[in-house]
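Form predicted on its own, single chain, as structure tokens, below.
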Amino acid sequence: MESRAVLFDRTGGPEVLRLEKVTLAEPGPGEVLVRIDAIGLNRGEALFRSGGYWYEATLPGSRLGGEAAGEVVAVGPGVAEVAPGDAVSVLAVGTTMSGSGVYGDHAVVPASTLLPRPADMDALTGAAVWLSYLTAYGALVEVGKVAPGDHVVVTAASSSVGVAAIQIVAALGGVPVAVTRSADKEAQLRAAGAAHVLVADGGPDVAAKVREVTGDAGARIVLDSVAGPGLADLATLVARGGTLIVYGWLDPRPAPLPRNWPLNIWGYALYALVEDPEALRRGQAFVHAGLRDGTLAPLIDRTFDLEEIVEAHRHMEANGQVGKIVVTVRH
């Protein structure tokens, strides 16, 4: 069938992206054709597009994207878990974006990347919730074992994972401490549930403020997506015997080994959750329950049309967002 897809032929800035017509093959064994209604943007896709991701794009003509919501159109041989007409979310963790990226109006993806989308979950929410909330859930609950009263420092707090982490910590009775580079985001982060908001640049010393809000004990968990040379300083925010969980590398420079031992350091990836059926089941149940009772609610920063994908990536790289950027698809 003929479809529209976002492609790029060389790595670089948002301007390398283009929207054009492509021909999609019928889904093969274990694959599903999905009509895409909404796409959730993630920082890793900007890294992939620019050549800074952990694996390289297959060029020219690479596709892009790993999170979306839509409806099953057709299934390939051997697929029994979904059927045409089913509402689904796509969480393509562990697949190569070049071949099965979801930036487009249709995509052929492995059936294993689909999550059922309940009738009360619209496409915007279905595209905005899973990568962010499952990442935060896996890191904080499955690994960090966050408990009531725990102080949890969240860096890059205005990101979609940061907002999810704030809400999850608050829902479990913890004390979310948001770290941001912009004082302009304080009100939104507090509205999302942050008990404290610390400005990293041009504001008070973060380490001193963390000691102040934790009674000089430090945070039991620090959740970080930046890494880089600042990691050693960030580790000083962790309470004795606490855990530093690093789930991203926005700063690609080498990160020194922190030395404020005893300290638990955990490099977290969503693969750990998605590849464990029981952990994934627990994560889905946790998120669904939070959505139902209102303790979890994806914060959508801004929506763009598919035709505006270059502008959407520029907005993401401007670092002004609070929450998730979603691209909608008109059919």
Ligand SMILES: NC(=O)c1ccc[n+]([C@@H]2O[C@H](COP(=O)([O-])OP(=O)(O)OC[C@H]3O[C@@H](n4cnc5c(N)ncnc54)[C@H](OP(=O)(O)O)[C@@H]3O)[C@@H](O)[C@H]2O)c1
Second form
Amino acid sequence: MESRAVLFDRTGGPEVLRLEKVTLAEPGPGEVLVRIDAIGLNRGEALFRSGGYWYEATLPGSRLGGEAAGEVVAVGPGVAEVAPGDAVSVLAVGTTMSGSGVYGDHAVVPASTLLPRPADMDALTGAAVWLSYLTAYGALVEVGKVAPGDHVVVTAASSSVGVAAIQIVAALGGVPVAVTRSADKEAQLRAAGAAHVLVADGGPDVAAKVREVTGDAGARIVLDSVAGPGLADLATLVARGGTLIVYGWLDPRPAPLPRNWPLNIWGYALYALVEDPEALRRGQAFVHAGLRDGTLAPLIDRTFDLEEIVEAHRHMEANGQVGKIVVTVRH
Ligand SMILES: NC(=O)c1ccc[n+]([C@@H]2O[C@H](COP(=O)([O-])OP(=O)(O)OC[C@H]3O[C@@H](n4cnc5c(N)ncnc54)[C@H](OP(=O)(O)O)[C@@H]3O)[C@@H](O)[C@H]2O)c1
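I've shown you the form predicted on its own. Could you give me the structure of the form predicted in complex with this ligand?
Then the entire complex follows, led off by the chain already shown.
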């Protein structure tokens, strides 16, 4: 079928993205054709586009995007779990972006990347919730075992994962300590549930300010997506028996190995949760329950039209956001 998709032929800045007419093949075995109504943007896609992600794009003509919401249009041979007309979210965390990226009005995706979208979940929420909240859930609950009263330091707190993490820690009775480089994000981070908002840039700066909050006891969990040279300072904030969970490299400079041993350091990837059916089921149940009782609610920073995809990526990389950037698709 004729469709429109965002493609790029070389790695680079947002300007390498172009919206083009493409011909989509019929879904093959295990695949599903999805009409895309809304797309959740993630920093990993900016890294993939610029060549700094954990796997490389197949060029030229790579697609982009791993998170969306829409409706099943057709299913390929052997697909029994969904049927045409089903409302779904797409959560693709494997190496599928170049071939089945969701930046477009339709995409053919593996059936295994689909999550059911309940009738009361609109496309905006369905595109904004899963990647951030399951990442934060897996890191904080499954790995960190956050408990009531725990201080949890969240760096890059205004990121979509950061806001999800703040809400999850608060919902479980913990004490979210949010770190941002931007003083003008303080009010929104407090409104999201942060008990403390620390405006700081870099490890030593962050460490000094966190100690004013936690004292010498430190934090049970430090959830960090910045890494870089400040990682060793962040590690000193972890209480004995606590965990430093690193899940990103927003600062791509080398990160020294922290030396305040004993220390638990966990390199977290959402993939580990998504490929474990029981853990994924627990994560979905946790997030659905939080959405129902209102303790979890994706914060939509800004929406763009699909035609504005270059501006949307520029906005993401300008670091002014608090929460999730969503692209909507008109049909
Ligand atoms: N491991 C996994 O499975 C997994 C899953 C999802 C996301 N991630 C990673 O998590 C991170 C956040 O992703 P996202 O999509 O939620 O991000 P995002 O929404 O684009 O947010 C990024 C925010 O981080 C802050 N930031 C950016 N560069 C920074 C730097 N060099 N130092 C300190 N802060 C910086 C900025 O806020 P301020 O400037 O105001 O501080 C910015 O608003 C990314 O590294 C992404 O790759 C990993």
